[in-house]
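Only one chain is shown below, in structure tokens, and it's the form predicted alone.
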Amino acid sequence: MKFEDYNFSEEVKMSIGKLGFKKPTDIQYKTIPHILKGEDVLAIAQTGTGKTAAFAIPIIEKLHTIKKQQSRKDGIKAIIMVPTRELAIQINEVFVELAGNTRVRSFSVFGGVEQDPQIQKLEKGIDILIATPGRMFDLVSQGFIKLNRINTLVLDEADHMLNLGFIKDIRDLIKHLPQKRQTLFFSATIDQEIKKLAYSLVTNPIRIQISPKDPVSKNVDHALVNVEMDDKRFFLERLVKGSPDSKFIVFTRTKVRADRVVKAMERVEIHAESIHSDREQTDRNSIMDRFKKGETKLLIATDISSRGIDIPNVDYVINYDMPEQSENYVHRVGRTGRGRERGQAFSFCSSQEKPLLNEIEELIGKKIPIVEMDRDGYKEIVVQSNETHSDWKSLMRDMEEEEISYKKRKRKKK
């Protein structure tokens, strides 16, 4: 079935055509009819399979039909809750493109920037709000956002939105919403506990669930390199210099390590930029823009960028540090191999990270292929690095500080 065969309005079909969408992906084909009917949906699908368009297209179609029949402003009708600012911006861009030929208007609000411009936009009237919880509740408490006419609630990255960090916010939000509404959950991963929580938040039974056996896209090739913590920068240098025209996203465990990897790459004359929550939102936007355009080829990130962010033509995802939560492996490697593209995921695993590797392999249901390397090959990569090794005291101090910080976090987690 093609999009032109759907009973969509001509305006929505035009927007879909402009984006080059011809046939719906599996997640779109199975969920769009249920969303159009007003049913509650829990959709679990691999990263890069078009989940955003799966809920954006039917929401826009329904609102466009309503707006053709009325001229007055009637308040916000749909709200999409997301965990990060970058994801809020990206999803709004999709809504803007898909609604370009209609009178449906969307807008995103998030923290880290001045609220006054956001308030001015809200006062002009919008139909769809994409928001992170903190800023949205601030604006609700100030009276700038009214939730009494919401008829559709979407939780994107639902597993993250329903975890301990956000569940109170979501429960508070639902108290403000009309009882009669449609609730949609979309994510790449979800466990039984979160699934039960999702069921508890809806009045109607959830009608559909799409759960792939393998949560990771088949377009991604996986490889594992056994590398000790102190040597990871040498292996990253070798990979980047071996593919100078490729685009890399490198994931680290902490913000401090992300910045230190940038410095390590600078020492070997490789340009890199880091993105994490300590950076101002304007800086984060600029960094992401340069990376999308290919002006920056190497982006060092924490897990803030592993959720849902759609960046075209990412050739490699590097797990510089193994993720401490196994499901984040799925979200990280999902930044490559999107749509019909192929991608490569490399993981640098130290001896102390082996338990994390075991959890990841259990989650994805398979072993990650190991790149075999003898001692001489390993030593050659370290010795041939362009790093000057001139400031060993500074390097050792950095590594010691990071190791102390890592052990403290492990004790706190226990």
The other form holds:
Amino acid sequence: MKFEDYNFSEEVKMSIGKLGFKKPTDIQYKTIPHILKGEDVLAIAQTGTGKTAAFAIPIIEKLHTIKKQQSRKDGIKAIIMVPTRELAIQINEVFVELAGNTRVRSFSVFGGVEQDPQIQKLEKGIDILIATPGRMFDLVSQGFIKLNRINTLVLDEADHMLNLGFIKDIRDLIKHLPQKRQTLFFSATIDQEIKKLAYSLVTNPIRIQISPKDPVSKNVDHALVNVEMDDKRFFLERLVKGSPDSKFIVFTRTKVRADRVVKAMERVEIHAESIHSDREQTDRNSIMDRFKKGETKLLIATDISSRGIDIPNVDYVINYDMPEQSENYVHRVGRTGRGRERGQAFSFCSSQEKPLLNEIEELIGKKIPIVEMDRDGYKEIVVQSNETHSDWKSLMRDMEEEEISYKKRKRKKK
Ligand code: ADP
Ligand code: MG
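Mind giving me the form predicted in complex with adenosine-5'-diphosphate, seeing as the form predicted alone was just shown?
Let us now look at the entire complex, which starts with that chain.
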């Protein structure tokens, strides 16, 4: 079936066409009719399969139909909750494009920027709000977001949202929503426990799960490189220099390590930028923009960027450090191979990270293929690095110091 053949309004169809979407993806095909009917839906489908439009199209279509019949009534009718600021911006962009020919208005609110401009926009009246939890709950408690007309609540990256420690807040929020409402959960991963939690928030949800056996996107080839901690930068250097025109997202375990990798790359004349929660939001936005445009080809990120981010033409995802939460493996490698594109992911696994690897392989139900390398091949990558010997030593010292402080922090947490 093509989008043309759907019983949508011309206004929405035109926008879908403008985005270049001809046929719905599997998850869109299966969820859109239920969402239009007003049912609760739990939808699980691999990364990059168009989950955003799967909820955005029917939400806009429904609001558009109502608005055509009635004069404009104030109040937010749908809330989309997302885990990160970048995701709030990105999802709002999709809503803005899809609603471009209608009078349906969407807007995003998130922390790290001033509240006042957001309040002004909210007071003008919007229909759909895309929000990160912190700022949203702030604005609700100050009375700037009114909940009494909301009939659709979406949790994107639902497992993460329910896991973030926001479950109590979300339950409170639901108490204040009208009785008759629709709740939608979308994600690429979900475990039994979180599923139960999701079910406890709704009645009789429709469950739609696509390719549940292997959560890793079928468009991503992923492989493992056995490399020791101190050698990881040489392997990254080799990969980047081997594909100078490619776009890379590299994930590290900590913010400090992300910044260190940027420095290590600078030493060998590779330009990179890091993005993480210690950076100002305005910087985060411009870093993302530059990466999107391809002005920066190497983005070093923490797990804050592992979920949902949709940037075209990312050729490689590198797990510079193995993810500590196994589901993040699926999300990180899912930053490549989006839509119809194909992508490649490499994970650098040191001997001390083997337990993390085991957890990941258990989650995805298979072994990650290993890039075979003999000792000479390994050595060659290290020796051929452009890094000079004196730099090595200071870098090693940096790395060691950071390792110690990380272990200390971890002990404190316990
Ligand atoms: P997910 O949330 O499932 O990870 P997104 O909603 O971010 O995926 O969509 C991934 C990419 O697929 C986006 O770039 C989007 O524009 C594209 N896309 C979505 N739906 C379609 C479609 N029906 N046809 C072609 N491309 C699509
Ligand atoms: Mg998504």
